[in-house]
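One chain comes next, on its own, written as structure tokens: the form predicted alone.
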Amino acid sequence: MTKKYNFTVIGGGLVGCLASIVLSKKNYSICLIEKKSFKTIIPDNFSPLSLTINTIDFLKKNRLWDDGIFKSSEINKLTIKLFNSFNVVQFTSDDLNGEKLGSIIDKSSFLSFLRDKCLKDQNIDIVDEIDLNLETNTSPFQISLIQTKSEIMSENLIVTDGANSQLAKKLNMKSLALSYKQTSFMLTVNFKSVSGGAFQVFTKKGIFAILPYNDNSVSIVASVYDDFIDDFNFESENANIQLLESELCPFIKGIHNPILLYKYPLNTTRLVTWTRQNIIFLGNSSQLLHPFGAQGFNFAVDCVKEIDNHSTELFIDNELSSDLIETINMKRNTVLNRIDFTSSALMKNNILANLSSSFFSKAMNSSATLRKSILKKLVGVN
């Protein structure tokens, strides 16, 4: 017998996860399938993942924080250095009348902790270590799981399934190609010391961000421009450390004994539209942002965050609502605009992102209301 869902999610990353229960909250049924086994994750290493406010008051508001699992460390201050000494920006808690500016948490923890939440969850089937075919494109969808040889029925689809999605080439949605020529590396350090807070710094060999972890280790994420990925040589014994500690100077001293976590290419693709008749497209299967502090996730919490907002009134006659795809398109449209600019007038070594740097740090050291405006922006004030 054909089972039948309102929901079909796929993908049992944080964004699938976030969403199956979201909607199970409202009382949908959801069948959530990953392709790889849907397990609780013990992290052997500290993968950071940051949150904004906007995402940690979702998220406390669901009842899906805890502290004692998350391993969380607060950000009461964040600096940003662009190419020189000169242009250095620095944002504090008191910028915000002493609110926060975000949190560090480990990203396998809270994955870890997002799935056994959809296993206990009534309303949630889980299927995994499962490849699917899609036999239908319009409402409602039928789904074929091929190793089981079975098949669901389902009224809506969100997909989430990752940077390239699948099954958006398969339903032939229209993608730009968006490569910004670096490759991401993340690792954990220690140091002899370092300064307080968080750091992004922008220099002609990359981009490069300090996260703090505990008292003796940071997480390190260098968005190496791929003419440089030689001269650091991170997937050695012999990485080049010094050179390393030399971009991030005068910010952390001492660096020793790294640890590679993973790394991947900054180049994939963005699709043009992120809906089709009951079909909704989240986190980097819609969009890959360049990741300055993990706006891909924020945003997808965001657009949750939306979806739960019109819950009661999610569809009208069988379609998802106008104003829903409104809302998100417009917010959509505005982060994406937004990194847009910051990769092309900020990010490059040439004479125009120096003079927009320049401009752009004095402009934040000579108005607070400026900075104010700006760091709501940054860290998803509403």
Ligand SMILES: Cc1cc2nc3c(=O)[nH]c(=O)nc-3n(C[C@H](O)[C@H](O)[C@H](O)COP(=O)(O)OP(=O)(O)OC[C@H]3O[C@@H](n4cnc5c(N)ncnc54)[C@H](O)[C@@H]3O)c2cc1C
Given for the second form:
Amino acid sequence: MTKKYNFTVIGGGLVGCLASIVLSKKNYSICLIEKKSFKTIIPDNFSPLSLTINTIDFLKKNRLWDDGIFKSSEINKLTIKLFNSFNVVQFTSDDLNGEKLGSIIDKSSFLSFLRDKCLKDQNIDIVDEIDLNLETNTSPFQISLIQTKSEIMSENLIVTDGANSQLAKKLNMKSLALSYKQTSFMLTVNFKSVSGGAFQVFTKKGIFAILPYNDNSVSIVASVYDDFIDDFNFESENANIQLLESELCPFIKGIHNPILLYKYPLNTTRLVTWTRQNIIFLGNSSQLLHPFGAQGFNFAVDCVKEIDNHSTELFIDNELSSDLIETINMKRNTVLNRIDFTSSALMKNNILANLSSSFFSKAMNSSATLRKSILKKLVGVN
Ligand SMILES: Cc1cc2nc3c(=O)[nH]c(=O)nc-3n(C[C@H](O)[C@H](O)[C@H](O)COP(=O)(O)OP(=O)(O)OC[C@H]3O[C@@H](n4cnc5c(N)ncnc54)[C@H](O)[C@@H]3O)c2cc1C
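Can you give me the structure for the form predicted in complex with the ligand, which would complement the form predicted alone we have just seen?
Once more the chain from above appears, this time first in line as the rest of the complex follows.
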């Protein structure tokens, strides 16, 4: 017999799991489909995910926060360096009257935690290690599960199948191709000395983040322009650590024992619209945000939060509620504009980037009100 669901969520990453849990709390029935194995997450080294205060509050409200499991550490200081040491801006929790600026957690532990919640949730059926076929493009959706030769029916679809979404292609969603001409390398390194807090450093070779991990190590997200990838040589045993250290000067010294956790080419597509009739795209399937500012998952949480806050029917006459679309559209445009502005104004070491970085740092360092307002946006405080 074909089982029927209110929602089918495609993709069991962070966003698919979170959306499923939130919808289940509203008493919807959900089928969560993951292409790979859902049960086993191979534990790797600490892979940092920076969370804003908004996200942390939402997770806590939904009882999805466990400091111990996520190995979380608080951020109380954030330093941004734009090309040279004249352009340094430092934010501390004092700028927010003592409130922390956010937390860093381990991505894999967090994903395991969310998946475990999904597995135990009676409203959520998990189907994993499966390829699917959408037999109908409109609601009710008929979905064939290829390997088991079975099918399910669903009133609504939430697509969270990650960057360069295959489902979006199958559904002919309009999208814009986007290439930052950079690849992000996620590394853990040991050090001799490091200044406290988190750092975001813009140089002509790339955009780098230093994130606290433990007493001996930090995580480094190095989003390197394609032209300089060979210079850093992160994928070889002879990674150019001296070059990395000079880019991060003066914040960290004596880098050694680098471990490359993963690399992520920053070529992707961005959907023009993230919803169509009874279909919602969330997370990376809708847009892959540049790791600068660590906004990708935090923005997805903001969208799920709006869906959660929505008090009436989510879909009316086979269309997602218009006020919900409007609210998320406004937030999405703000985030995308901020990312696009940053990438055009600050991500290249040209005259414009030098002028904007000097203007940005001077303005930040001279106006407490502006500092506070920018910081609130950066760390997601309303
Ligand atoms: C280097 C880097 C650093 C980042 N740091 C931060 C940060 O500090 N803070 C932050 O907020 N964000 C950060 N992000 C962004 C964040 O990682 C993403 O926003 C988030 O992981 C996206 O989750 P997702 O569930 O949308 O996609 P994914 O994690 O890609 O999950 C997609 C899932 O769908 C499954 N799937 C794929 N195709 C199918 C299919 N056909 N059927 C079923 N399942 C399918 C996949 O197997 C996968 O499990 C960072 C990103 C990068 C690249």
